[in-house]
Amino acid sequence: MIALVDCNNFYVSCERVFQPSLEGKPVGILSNNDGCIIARSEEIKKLGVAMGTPYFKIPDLIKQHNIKILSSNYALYGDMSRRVMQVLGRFTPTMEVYSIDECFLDLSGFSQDLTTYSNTIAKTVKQGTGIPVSIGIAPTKTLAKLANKLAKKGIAGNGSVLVWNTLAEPDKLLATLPVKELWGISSGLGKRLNRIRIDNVLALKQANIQLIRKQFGVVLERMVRELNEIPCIPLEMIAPKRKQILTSRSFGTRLSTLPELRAAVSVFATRSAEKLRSQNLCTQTLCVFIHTSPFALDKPSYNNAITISLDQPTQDTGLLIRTALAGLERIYRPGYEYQRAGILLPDLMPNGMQQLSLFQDDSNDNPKSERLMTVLDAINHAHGRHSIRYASQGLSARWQMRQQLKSPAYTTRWECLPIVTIN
């Protein structure tokens, strides 16, 4: 039996745990640079703000309902979801962290009442971290995960838990749901597999299995057999390493000039250069984008790229600046305002494994530089990111994200910690 653990609202129940004056008020996230809702309460939900309303066209509603509008506060959400994972590890030696507010717990084998149980881990995360989650229990995680969605719902009626094998009818629920409320299920397949007369869940889990894979692929195949309880989708308790890494941001202000491109640049192939480290990977390619508005119809419009390869695999900083400042030059064209640029790093590869040239002897191409690199982590790390900078890093922040309604740091900075005056 698997559980999915799912934060309620993670974002909006994140804020209302340092501002209890936001409880049953209408409360909406925002974007980067302010732009549009990307997370909401139940009770602005209710008020018809849908997933992704830009912020600036709803501003009669925001004062009509007194609706709290906030940016958001990563560093926050962040941490707040390593306290929910660190208590959901005290009810299982087996769990899966699928999200920031998502987590997979294996419950085979317990001999306690699944329902009680989880009760207990949904009581213990509110008391020890004031984050509201809902659980649902299955036999696979495809199943897991619909139950989740059914438990916010209320269907099993035992408050935000709902274990699977405690329906009456669960084929008879299965075909009142259409085939998009799946884990995985995007509205172009599910127009696929409406015109096969596929429209409901329960008619998913009665198709053909050889039809399925032959027509749609081995995935949905694993999930054809997970809604009939066959496991198909282990829990993975190591995170894969990753394929690819893509730092970039949207800018606070449009950005015309070099070298404010080139800050902002330096910036993202550090913070890229820090993540390839963080997972001992390198990498042998790197690619610098740019480009304006699109929907700045008045000004002219321009985007370009260029990929670059490297001479060796690599994870130093230094090397991986110059890079991308030398891609950025040639890309550049002036007399356009920008209002996005990134670095993406799609060829990655372990760190000490990489090929290495004739005229090499050793793995490491440069002791000196894994070296600096070493100390550039750990005094950024004791002392706050950027205490150490390159120089073409600058100190403007012009083109830092546009966050005129964050919340502060409440966990993560000593300034920002709340105060309790008792009387």
Given for the second form:
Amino acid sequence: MIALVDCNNFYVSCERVFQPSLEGKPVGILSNNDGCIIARSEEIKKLGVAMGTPYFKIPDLIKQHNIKILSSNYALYGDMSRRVMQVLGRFTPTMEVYSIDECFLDLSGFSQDLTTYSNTIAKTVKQGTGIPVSIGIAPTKTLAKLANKLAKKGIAGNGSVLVWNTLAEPDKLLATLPVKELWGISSGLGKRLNRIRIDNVLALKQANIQLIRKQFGVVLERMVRELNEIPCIPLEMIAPKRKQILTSRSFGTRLSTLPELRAAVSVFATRSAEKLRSQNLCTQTLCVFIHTSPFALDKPSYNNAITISLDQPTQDTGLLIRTALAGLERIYRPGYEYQRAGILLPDLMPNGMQQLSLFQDDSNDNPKSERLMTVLDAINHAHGRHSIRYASQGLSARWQMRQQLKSPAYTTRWECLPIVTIN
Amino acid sequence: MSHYITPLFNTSLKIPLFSSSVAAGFASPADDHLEAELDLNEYLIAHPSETFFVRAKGDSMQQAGIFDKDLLIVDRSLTPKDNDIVIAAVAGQLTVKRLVVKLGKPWLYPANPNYKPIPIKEGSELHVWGVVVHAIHKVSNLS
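What I would like now is the form predicted in complex with the partner chain, since the data block earlier showed the form predicted alone; can you produce it?
So here's everything in the complex, that chain up top.
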């Protein structure tokens, strides 16, 4: 049996642990740069605020219902996630951390009553970390995900826990769920399924498996088998190496001059190179993109991107910055107010496996660059990010993220510890 | 009657590394007495993933040895019991109190005798956040 443990409204719950005054109030958390609402408490959901609502569009509602809005505080969420996962790790030897707030636990071979066991898990996590969780348990990952969803909705199960096999008539329930509610079914795939008259989960479960495989491929076939309680998707206990790296931000203020964009792109290139080195990867391709705001309908809009191939795979910050800036010069057009830029490294390979170039003249450069990067990383690790930087990153950062409503890093910085009053 | 001898796997013996260089000529006489270094984390924190640090502010809680600006180590995994110093959420604020159980009912006692004890009722918003296990202050701060 597999359990999916999902933290309820995770970002909001993290904030509430340290600000108990937020309990029971409508709370929304904003995306990077205070753009859209990306996490919501139950209370704000009930007020009809949808996921992804732009912050600037609902000032009246916020005032009227005294909605509490916060910038996202990833230092806090990351640390709380680590704590939740560590507590969960005590309940099974086999687990897959699926995302910042979700985790699969393998409970096969457990002889105890799984509902009781799951209630103990939920209670331990809540007491130890303050984070409420919901747990769905089923023979397969797909059904565990579904059971979790049902537990959250309060459709079945007791409180926050639902064991699939305790359902009296699971098929009746499946018939009420549209296919797009299912884990991994995109809206496009949902529409294609609807066209062949598969519109609810029960219909998909009972669909002809050969037909599904032929028309939709092996991924959906696996899902159909999983709906029929045959496990096909194993737990991934070791996180797979990343296939691509994206470093991109919206700017705090719109930028229009090339020097400002150069500084931002240099920072993104630096960060991308750090990500490469931390995973011992390198890249031979780099893509730079810039675009104007999709919301500024009264201003001229421009989007462009350029992909550049390097002679040699690299993880060198200097080389990535030079390449990114050369790309930026090619796509930059004056007269626009840019809202976002970014760097994508679409094709990564393990460091040390690169093919040497036939015409490479600077064959001694590699070990030198590696030593330099190691020193750079060590200094920035010890003294804080950007302690040592390339000049092109600049000193002022007008473009940096706007995060005006951020709570302190309660659990990761001495100067930010929660204050408790003695009285 | 047959006897089975089952090996024990649940104990372990750690052998210390001989750290002094042999090339120097003489082995250090301390090599035979090496022990692990003392780890303050190990002493102060029993449950790392459920332990939080908070900063105390306000009147001292002398009888509990807690002073203004102290770093408090709070273990949320512990079940609070009578006479524990706890962090409690009272009216949306985190505060330091003493938990007292009287006639089977839990109360939060303030440090300051001018304030009244507060009863913890079932279903109220008031709840115990965690148990304070250590208070840390620089001794030179106390005068």
